[in-house]
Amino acid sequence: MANTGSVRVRLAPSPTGTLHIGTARTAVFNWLYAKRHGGQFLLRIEDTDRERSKPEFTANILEGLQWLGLAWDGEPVVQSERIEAHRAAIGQLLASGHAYRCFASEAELQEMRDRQAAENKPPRYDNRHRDLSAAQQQAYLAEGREATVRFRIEDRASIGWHDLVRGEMRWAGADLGGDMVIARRAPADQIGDPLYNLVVVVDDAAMAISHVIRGEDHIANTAKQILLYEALGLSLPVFAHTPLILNKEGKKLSKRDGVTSVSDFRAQGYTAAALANYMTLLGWSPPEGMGERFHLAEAAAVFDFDRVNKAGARFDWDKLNWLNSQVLHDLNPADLLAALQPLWLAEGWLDPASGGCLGAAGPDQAALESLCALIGPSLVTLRDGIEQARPFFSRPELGEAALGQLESAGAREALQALLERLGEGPLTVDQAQALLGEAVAAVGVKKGVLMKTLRAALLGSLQGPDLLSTWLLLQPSGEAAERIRRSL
C-alpha cells in the first residue's frame, strides 16, 4: 500500500565524489516536485561505503545544491549514523526466514560466475545455501567461514508498481539474479555492513518518504526493494523513474564527455541560475506558453510528471549556452560585476596597489560597471569575461592585422593629429567624437580609416567591442594616450 498524505521527497547522494550532473538534475525534479505539493525535500549522505566516501565529496555536495537554490528542509541525514537501526532490520528479515546465511567463499561464487559466463548464461546467485540444514551450517561453522546475509527472492514472484514516468510496471522474480545480499561478509555470529537496497528501504521508512524520485538506473533495485518493504511490513512509497542524461551520441553521460560535475560547471562560468533552467529542460517539457527559459520558483508551480518524458535526455551545450548568455545578458552592470569580481582577482587585476589601465590608484566601482556594460552583451559564459576585460587591465601586444593597419595609407598621420589635439581627464561622447573629426579633417582621410586605426593602436586587434566606449574608458587614466604613442 502506497504512502498517502503529505509529500516527502529526498536526495540521496553518495559522497563518493563530486556532485554529478546526473544527481544534481535528480534533486532538481525533486525539489520541484516538493514545492509544487507544498511538501518538504530532504537530504540524506549515503556514507556507507567507507573506502570511497570522504568529507570532501560531501561538502561539495552541499556546496553545490546551496549554489542551485536547492535548499532542503532539516538537517541531512547521514546513513552511516543508522547502521544499528539497518541491522536490526536485518535481524527481523533472518528471524521471519526472509533473509539466511550464506557460506559460499569469494573463490566459490567466482567459479559460479565463470562457468556461468562459460555456458553464455547470465551471471545470477544459484541460491545454493537457501536451505542448508543444522548439520551443513555447523560444518560451515566448523570450517571458519564468515558468511553474507541473502534475502530470498523467490523465481515465481511478480512485483509491481505504479510508476508516476513510466506507468504501470512488472519484474519477474526470476530476472532479479537470484538471492541478494543484504549484508557483507562477517563471522556468522554477527550481521556485516548492510547494504544499498536494504538500507535504503529501512531510511526512507523511517523519514516518511511518500515519493522516491530517482533515475531510470534504478528500476531493478526497485523491483528488490519492493520486496523487501513488504518483507519488514513497511508502507510502499510512490516511485518515479525519470530519464538518464545521455550524450549526443545517446550514450549516458559520463566523464568521458568533459564536464559532468556541477562545481566543473560553475568553474566554466554558467551560473546557477541558468544551469538550474537547463536541468529542468532535461527531461521535462515546460507547458505551453511558458518557454524554455524560467526560473525554478516558476517551474516549481506546474511542474509535475506526465510531461517528464520516458525516453533519454540529450544533454545540448548550444541549449546551456545559450541559457547563460541570457541571464548574463539580463545582468544589470552592477550584479555583473559582483559576479566577474572573483574572477578579475583571481587575475590580479582589481588590486589597488598594481595600478592598472582603468586607473592608477585602481579602478573605481563605476569605470568597472561601465567595463562590465561595454563587454555584457557579448559574454556566454563568466569566463568570457576575463578574455574581453584583458585588454582593459592589461595593455595588449600590437597584433599582426592591427600593425598592418598601423602601415596602412594616412592611418599614421590620422593617430598623430588625434594624439596632439587629445587632452588630459574623461572624454564625453560628443567631445571624442568632435576630435576625430578635426583629427580626419586635419590630415584629408576618411573617419574609417581613423577609426580602425584606433581601434589597433587600443586594443593591438582589429576586432572588440565598442570604440568609442573603450576609448572613454580608457581615456582617464592617460592610458588611452599611452598606446596611441605607443603604436606611432
The other form holds:
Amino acid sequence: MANTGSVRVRLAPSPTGTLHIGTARTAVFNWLYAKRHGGQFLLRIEDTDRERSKPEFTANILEGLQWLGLAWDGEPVVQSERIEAHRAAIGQLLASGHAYRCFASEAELQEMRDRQAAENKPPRYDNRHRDLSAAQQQAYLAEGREATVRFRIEDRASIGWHDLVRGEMRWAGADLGGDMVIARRAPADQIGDPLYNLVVVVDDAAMAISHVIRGEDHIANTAKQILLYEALGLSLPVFAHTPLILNKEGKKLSKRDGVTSVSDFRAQGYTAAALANYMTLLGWSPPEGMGERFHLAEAAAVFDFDRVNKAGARFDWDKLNWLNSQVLHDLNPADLLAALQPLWLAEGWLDPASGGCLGAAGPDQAALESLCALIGPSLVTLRDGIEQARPFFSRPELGEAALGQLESAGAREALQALLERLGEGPLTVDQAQALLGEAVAAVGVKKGVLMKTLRAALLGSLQGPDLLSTWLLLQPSGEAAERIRRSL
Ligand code: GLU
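Having seen the form predicted alone, the form predicted in complex with glutamic acid:
Now the full complex is given, and it begins with the chain already shown.
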C-alpha cells in the first residue's frame, strides 16, 4: 500500500482487557482527526500477546467503539495474521546488519540486571552479544543455545521528531535501554515471535498510516520506532502524543480507580453521547464560544492538535455527570423510554403479568412515556431511572415520615374525603384539582396538608416527583385508590 498523502489514522488496541477509557479517548482523538481531514480511521487488533489476548476482549472493544459512535473504516487488521510480514522485516534487519542474534540466557540477563540494581544504575542491556566473533557464535550454536533477535541502538544516536501535541522532541539513543529485542527467544536457526515495536512499525507502514496518534506513555517507543523506520527504509508518519488521563490524586487512571472500562460506564447508566462528549474534553479545549456540550461531529469540524494540552487530564466525575444529565434531560419521553426499557425489563417490571400499578393489563406505552416525562428531569444516570421508577411498578412501604404525616391533624380525614370522591378510571389535571378542592372544603384543612398526605399515601415517602402527575399515572389502574385505602 502506498501512502497517498491523505490522512490515515488508526487505533491499535491490544485485546488483553476490556476497552479502557484511555484507549477510547485515543480512539476519539483519532476519529476526530480523521473526520476533520476527510481521512480514514482504521482499526488494528494487536493480539500478538497470545496468552493474554482473548476473543471476548476483542468483542468488548469493537462493541464499545460502535456504541460510542466511533465507526472505523474497512475491516479491522488482525496483527497475528501478519506474522510473516513481521518475520520478513526481522530477516531484512538481520541481513542488513541492523539486527543480530543475542544468545544471552535469561539467567545471564538477570544477573546483569541484579548487578545494575546493586550499583543503583537503571536497567539496560549491555549489548554484550552485539559483536560476537564467528567462533563465539559457533560455540553458542554448538551448545544448542536459543537466541533472541536484537536491534542495534547506538548510544550516540539522537532521535528527533515534531510532535503535533508536544512540539520538538529529542531523545538520546543512550536512554533507550541498549539494543532492543525485536523477536522473542527461539532456536537460533529460527526467528521467534516478533515484538511490539517491530510489529507496530511494519503494520503502520503497511497500512500507510499518515499520523500515529496515541498516549504519551508511548513516547519512548516512538523514539525506538523511528530508528526502526529508518533501518527498514520506510517513510515516517507524523506523531501526536496525547496527555494521560489522571485520577483525582493526579496519578494515571488505573483499574484501582474503579470504573475505567467503557462497558463499566455504560453499565453505570452513562450514555454514549455524554461519554464521547466528555472524553473529547479530556485533554482538548473547544474553541471559544463552542461551549462544553457538543456532538462528536461538531467537535470534528473544528478539532486540531493545537488545542490539545500537554498536561495530563484529570478525570472529573462532576462534569461527566453534568453532561450525562443534560443528555438525559434532552431526550424526548419515547427515546428515554427506549433507553430505560432494558433496565426496567431486567427488574421484571414490564411483564404484563406482574404489571398492575400502571394499568390492569400491564403498563401501556402512553403510561410509560408519561412516567419518563415525569422522572426524566431528575435523572443523572440511566440507573437513577430504576429507583425513581420503582414506586410506579411496585407498591412502596410506608416510611416513617409518611406514617408521621398520616398522624398529623386532619390528614386522615382529608384523605378519607378524597377517597370517597375518587371514582374509577382516569382523571384529567382539572378534575383532580377539583377533587382536592372539594375534599379540603369538606374537612376544613389546608390544601397543603392533603397534598402532603396524599404524597405519603401514594409514594410511602414525602419526597418524589410532581404529585399530580404521580397520582394521574396511578389512577387508571385503581392503584391510587388502593394505596390511599391501605394507608387509611
Ligand atoms: N497495542 C498498543 C496499546 O494498546 C498500541 C500502541 C500504539 O498505538 O502504537 O497500547
